[in-house]
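One chain is shown next in structure tokens, namely the form predicted alone.
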Amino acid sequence: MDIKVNENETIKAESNFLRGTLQQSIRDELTGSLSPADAQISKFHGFYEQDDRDNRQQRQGSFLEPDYSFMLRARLPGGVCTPAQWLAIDGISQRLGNGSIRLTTRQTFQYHGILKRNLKPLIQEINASLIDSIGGCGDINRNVMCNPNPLQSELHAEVYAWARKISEQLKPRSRAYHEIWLDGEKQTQADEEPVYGNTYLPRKFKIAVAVPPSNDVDIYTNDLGFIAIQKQGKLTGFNVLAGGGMGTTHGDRSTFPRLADELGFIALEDVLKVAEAVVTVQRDEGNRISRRHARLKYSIEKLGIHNFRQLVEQRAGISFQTPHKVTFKHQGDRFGWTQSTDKRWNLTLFIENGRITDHHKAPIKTGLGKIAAVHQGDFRITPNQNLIIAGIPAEQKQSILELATQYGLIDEKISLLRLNSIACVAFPSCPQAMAEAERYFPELLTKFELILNKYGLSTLDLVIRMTGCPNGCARPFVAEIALVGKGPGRYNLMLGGDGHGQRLNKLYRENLNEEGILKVMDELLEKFATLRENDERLSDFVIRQGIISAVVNPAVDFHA
């Protein structure tokens, strides 16, 4: 019996490797929006349609097609860019996007309200900077994550420099991209895929790079993960772990977030070797029926860890030895100054939500772009949507400093609990998005504030995240508090991550307004101050008080 495979299989099978009918949509004036299936094609090219859901309806009822534009995800290995591309990053947002750059959880940069006739133009801009869009989105690996660490200058360099070769290694050969946006000359022979196969993955991958005891880049939530094993500041090798992430369907028991298992460690020679065998596995062995089914942690389950491991030593080569004891003890940005071994200075500035824009509180675009005029280092997006201005030489801090202040980039007036906060873009732009995030999740912050006040928990190391739907952009199962979108001013409260990105939290309330929010955390944090135990985390708390059982297998207990 023929089995039907997700509607997306096809469309990638008859693309003819990521081309699809891309040129002649783009050339079509009279929509503002793309074929279907070249709308699922562009996501290839690190694109998304969107249309504005604050007008839909009104447009609707004006016999006028939505309000659409398009988000454009960059592919920045590591999160670093010099004061240069900074620059041409700030440009292009001014002229063909929507004005603001978005700093996101996986470590780069998004443009948001980008008409389809700029489309083409933004991502050559981008590409004479040396920065490209290829995998920002679609079914292959995205964004190659790297611990910022600025402190360690020689180790960062190394193990940066292991997150760029990866990312090359798995990046789509097909020259679609640069036949359809660079105007490159089209291929007299067929492309190839020998990673990827022509139908690519089932669905998307994320890999990311760790350094302890930092777990800034949540890294038992990716698909594959490499903790760096260092001998005296000098990398050896790394842990590899796979069968992470985030995602889950509302009311689908058969969905759930998971934590990523450890395969073993690797020496350094055999890093692409493995990250390549990996991803092979996943191209076949992942779900191609269901979609919400066909991330690798899915895999895994299916084919046990044990058999997943095997099959993975089998296509490397290579034998895993037995996993490096690793500490982790926060999963949070550094503010402030730090120095690096090299005696630079880092400044590290919390960026609200990611969202840089010149606003009533703070013209902090244009600050950004004041310091990048005579920044000598370079610039690190963090894996929690901030920023650093790294490697500041130090006869260059004061000045680097009174810009900062100058232009608002520095308020030490923020409370810990905002500083450790994170949220998706949700409305109006995701098409995804049941419920507000970032443009709420700020005012709900400061109701929050005066309640940790009112007990005498202001200063509680506590990391909070909102998303407006359970797809899980902003890791929020890996929370300490997680609110998740359910439906307009509707939330899942989730409870139980421990702080430093290795427990699940999981359901504690469902589907909250505001109201029932601020009460059930109220009493929550009354019986916390009253009972807890000295340093010891919410978190911890409420497991040991019983208030929730920790999530131990997730394809189990989590929804218990």
Second form
Amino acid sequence: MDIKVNENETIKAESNFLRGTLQQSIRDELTGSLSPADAQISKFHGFYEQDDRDNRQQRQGSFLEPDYSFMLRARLPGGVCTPAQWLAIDGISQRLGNGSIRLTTRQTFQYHGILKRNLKPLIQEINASLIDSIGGCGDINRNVMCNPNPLQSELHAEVYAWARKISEQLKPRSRAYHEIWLDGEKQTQADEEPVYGNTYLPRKFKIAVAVPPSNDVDIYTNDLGFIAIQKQGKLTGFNVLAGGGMGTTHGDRSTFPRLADELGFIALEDVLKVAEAVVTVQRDEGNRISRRHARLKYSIEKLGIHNFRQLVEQRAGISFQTPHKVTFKHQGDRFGWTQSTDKRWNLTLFIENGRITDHHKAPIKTGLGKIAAVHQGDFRITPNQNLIIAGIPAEQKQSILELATQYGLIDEKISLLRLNSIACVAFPSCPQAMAEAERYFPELLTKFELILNKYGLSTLDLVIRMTGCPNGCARPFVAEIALVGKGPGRYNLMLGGDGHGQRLNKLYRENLNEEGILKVMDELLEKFATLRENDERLSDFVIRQGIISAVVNPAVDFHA
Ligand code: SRM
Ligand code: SF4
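Having seen the form predicted alone, I'd like the form predicted in complex with ligand SRM now, please.
Full complex below, order starting with the chain above.
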């Protein structure tokens, strides 16, 4: 039987190394959209076509084309940028985007609401600030995350350098981006993609670098993970993990979230070889027929971890050594002041769901601009949509604190629950959203807080996340409590993640509306307050009490 590869494979193969007909699509003034093929290719350049879902139906009824605009995601390995870059990012959002900046769960930023005619100037402006959007999206390696680690400044510098090197190594070689957006010279020789080939990867690919005991990058949810191993503050190598991923489809038991498996320890000189080998094995073994089953996690399920490890060893010309013992103690970010080993200060700020705008509660965007104008260190976007003002000299600590306070960037009254919460974008821009997330979660959390207070649990440390669909952009399946959008105002309630990102959660109640969610949570927290042992986490309690069974092999028991 002749089985056809999926349509995206043909689009990539015919795109002439990511050029497609993007230039014509951008020039076409008759529509605010791109041709369907270009809408796929554009992702490799960092941007997505979207339409405003709040007015989609109304426009349809008036026979108008959807309200098209674009979302652009930058490549910013490790989430680090200078104050000058921050000021540029800020100004661009005002002039060429919808005025807000969105910090993402992969340590970079997005602009929403960009009109087609503004794409090229916007890309040119971010590049003028030495930031690009190559591989922000698409079937390719995405933004490489790394622990922002403000405490151990020397180790951070080393780990961050690796995140940048990996990101550079896995950037596409095609000159299409430079040609189309930066008016670079037209390539006279054919492009070559030694790592990716002309159809790139079967699906997106994600890499992170973690520094234990913090699992802020949710290392086990990445296709490829590097866990830093250090001796007296010096990096000696990495434990390598492969095969993590979150995305599932409601009702399709052949899809499931998965935590990455351990491949073994490697020395620093083998990092790039191993990264490339894992990527090329996935290039050759990944499923190019069904995009739903095309991530590395499914390739590893198909091959078996033992065979996969051998393939990687053969290609990289290395042997994995026994992994070092590591312990992760927490997910999420630590807020407030810390001092680095170089004696500089760092201030981690809570940015609710990563949305930076001058909103009704506080003019935080203006405030960050004021800080950037005087700050001498750097800005670090965290993997949980927050922001660290890092490397503040002692003599500037007070003035930065005053600015942060004046512009509402610090609020001592925010509950631990909220500090540990993340929600994906969802409506109105995300085409996949089934339910609200970013716009609704804050208000639901206020109601949760009341329940926690009622049972004397206001200081409970709890990792809670919401997504508008089961794609998993806020990594919900490693949260202790997750609400995953099922339909308008309806969510699946998941329980059982362990609070440090090493256990998946599982469905507890399906398709709940707000009333249902609050009722179930009230009952659960009452029981917890009564029967909790010592300072037991809610996630461990639900497993111990048999309220939920632990997921051990997600291919079999995530849906069971
Ligand atoms: Fe995501 C698709 C937003 C992190 C899994 N994600 C999307 C799209 C582009 C919707 C679409 O297909 O058109 C969303 C755009 C919404 C918008 O309007 O901005 C979107 N994803 C996001 C962000 C902005 C969420 C956020 O609130 O921060 C995150 C951007 C990360 C970045 O900077 O690169 C984001 N997405 C993630 C993560 C978390 C992570 O990577 O650590 C995941 C789960 C991990 C994983 O990949 O398994 C994730 N996004 C998905 C998937 C499901 C992939 C799968 O294997 O099934 C999709 C849908 C798809 O790829 O078809 C998706
Ligand atoms: Fe959109 Fe779903 Fe991702 Fe949320 S989880 S941003 S709704 S794709």
